[in-house]
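Here we start with a single chain on its own, the form predicted on its own, put down as structure tokens.
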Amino acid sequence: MANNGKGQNIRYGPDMKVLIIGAGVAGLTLAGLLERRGFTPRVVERAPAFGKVGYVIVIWPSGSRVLKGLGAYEKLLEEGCQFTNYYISNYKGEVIKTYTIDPVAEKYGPIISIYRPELIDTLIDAVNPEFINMNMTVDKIDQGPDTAEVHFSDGSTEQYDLVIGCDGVRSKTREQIFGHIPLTYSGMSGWGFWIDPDLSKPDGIVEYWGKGKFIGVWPTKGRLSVFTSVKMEEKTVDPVDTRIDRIKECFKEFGGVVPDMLDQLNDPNEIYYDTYNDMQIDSWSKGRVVLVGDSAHAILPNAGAGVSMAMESAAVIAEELCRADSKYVEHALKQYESRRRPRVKKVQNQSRMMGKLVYSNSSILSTARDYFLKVYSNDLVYKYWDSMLKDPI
């Protein structure tokens, strides 16, 4: 630390104080790689204690190679399931399309499936547990020209040289500073669940598309679990006590084994809902507050995308901290800012044309649609592969 004759301290790289506010996939990431570069990070997260909550998650080759950096990436594949095989079938259930990505995991390196608990389990280990605070919200955050500070629900309050918003999509750090930043719903909803194993034994994925809808059957180490799409009204409510009925009722023309694995919903509370909305802002950081994530640039599930997106990010700010000082950090964000924008926008933009053509309401459209799929070309596949994981981080 200098001080710069004007009374005004400078603190260097991995000596600036740096507080993470959630403790998910972007957050711990961020923490673990900070730690490695001689930092000593503060993570705050709402929830009182790390649960088995989620679903499962796909991790791509970029987010593979974060992982790598934490030491991590055998756990993950220890953990997770790698596939290569890609089964696209028509609402009956007739498959329509078989593809194979060997030759993106070949060049890459596997795409992995994992529970989620079970990644942020791996992602703590790679984190000094002083450095996570459970139980724990931010309550206000005062930005000043040397340094923010920030109010917490306990009612202390710290000065940082800088702030980073990691809790997600409807990031409460990123309404206190940036304001209301509305979503963009996408037109579907869904639900998630869990099925026996045993129903049915993929050696990959298989999705089910029909007209405006759509179930995926996504694979993990002894797991099985489904994922929906419905195209619904924005604001459409899902009251618990009638989702089974409503699920049901939504793919009771669905063939293959989908009745089989409706008939396992027995317990509506178990069954997860969201709807899917991606994000567009100008600006990720104002002052000395950063987004990083999802709360920074959510995007639609359709290609699987989040979490390593969110893990690239945090690759990025972390090494854009390693050169950036306590006076002049707001340059160090523009800088990652700059450097992730191109690439965010492009996965974006095609996780949304994905999306219309997986969830077309038409009828013409939809069987254009899956005719198209019989005839496109494995290597077509590769391609599209390809541009996404070419790109630098």
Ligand SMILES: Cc1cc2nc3c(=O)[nH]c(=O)nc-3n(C[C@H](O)[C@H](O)[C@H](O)COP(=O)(O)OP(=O)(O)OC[C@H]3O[C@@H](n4cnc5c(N)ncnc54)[C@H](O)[C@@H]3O)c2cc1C
The other form holds:
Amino acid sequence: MANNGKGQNIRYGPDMKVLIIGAGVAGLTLAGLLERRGFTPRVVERAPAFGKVGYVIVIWPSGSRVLKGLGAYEKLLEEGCQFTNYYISNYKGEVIKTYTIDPVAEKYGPIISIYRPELIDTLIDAVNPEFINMNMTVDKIDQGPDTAEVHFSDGSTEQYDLVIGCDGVRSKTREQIFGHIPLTYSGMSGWGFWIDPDLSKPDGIVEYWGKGKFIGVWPTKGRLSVFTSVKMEEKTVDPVDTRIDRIKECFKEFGGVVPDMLDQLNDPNEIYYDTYNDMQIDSWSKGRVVLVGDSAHAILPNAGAGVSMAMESAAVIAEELCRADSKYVEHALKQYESRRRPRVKKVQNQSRMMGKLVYSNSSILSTARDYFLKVYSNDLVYKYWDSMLKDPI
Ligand SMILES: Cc1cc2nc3c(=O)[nH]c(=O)nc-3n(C[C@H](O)[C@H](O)[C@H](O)COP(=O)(O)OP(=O)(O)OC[C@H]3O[C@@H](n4cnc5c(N)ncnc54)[C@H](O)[C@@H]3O)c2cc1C
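Since the structure above is the form predicted on its own, I would like to see how the form predicted together with the ligand looks, so please show that one next.
And the full complex, kicking off with our chain again.
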């Protein structure tokens, strides 16, 4: 700590006291990157332990680049799976489009699928375990001109130069600082579950596009995950005891390997259900509190971009913080936001557009969509990936 001659104590760069709320993708990535720059951030995570529940995550090359900076890329390659092909079928199971990801991988690096708990383990390995406090959350944040006073769930209180909310799409940090910001419901909800890895193609993602319904079969190392989306009212309830019947009813007209997949469902508690939302908020920081990852910019899952966007945002704020000090931290937060906003907005818009295309509820539109897909050239697919991956982050 240094005195600036005006009686103010300033902590420069890594001496700043930083609290990260949430040890998910954004929180762990950021903690690891800050540690590599000499910071000693504290991370608090509400869950008592890192569980083994999750779905398959697809990581864009832009996310993998962040893991390279974290020294975690080799482990990602070991635990993940590089897929090369993309098969899009109609609801009957007839393949209407196949393309290879190879030209994208050649230019930017592989697209990697990984079981979410394995990704979390990979990130944990890159963070000093002493920084992480499980089973702990924040009850209240009081902001003063120079510090934020944080009241923890164990009754303790501490002063921080900066508090970073990485606590996901339903962020309590966001609620505490900005009040209630509603999520935007996409009109789609869905189930996720695991199936026998022999059931589908091991070399790529297989998607079934129906009318207002979608099934994606995503392979990763030794596992096959199914991700479904169905047009539903926002408040639709999904009682666990009748869940399997509802899924079977919903996809009863689907062909290909879908009937075999549905036959495998036997434990409804092993099937998760979620509503698909994104979220936009006018500012990502207020005073000494800032949001990173889904808490700032939740993205619909259909673009497979949420994790990569969370990691990119973590990388950018880490860079800005190592050029900051405790007096001018608010300026660093604005720099972070202005660097990230245009890209995040573009990806959010893209995922909304894809949602409309894939989940079209009208027979005419979905038939036109399937026809268009057939004639859609692979060059257009690569142009899409180029536009998603060429931006600086
Ligand atoms: C079904 C589904 C499939 C998806 N597939 C993909 C995909 O293929 N590719 C992709 O890129 N993205 C995918 N996503 C999106 C992706 O999971 C998120 O965008 C990403 O996890 C965001 O990271 P995050 O760190 O911001 O939030 P999270 O990973 O959700 O982490 C938040 C952490 O904060 C903790 N926490 C919450 N509240 C508190 C609190 N009050 N105090 C302390 N800790 C707290 C949570 O326990 C959690 O550990 C998918 C999402 C869903 C729902």
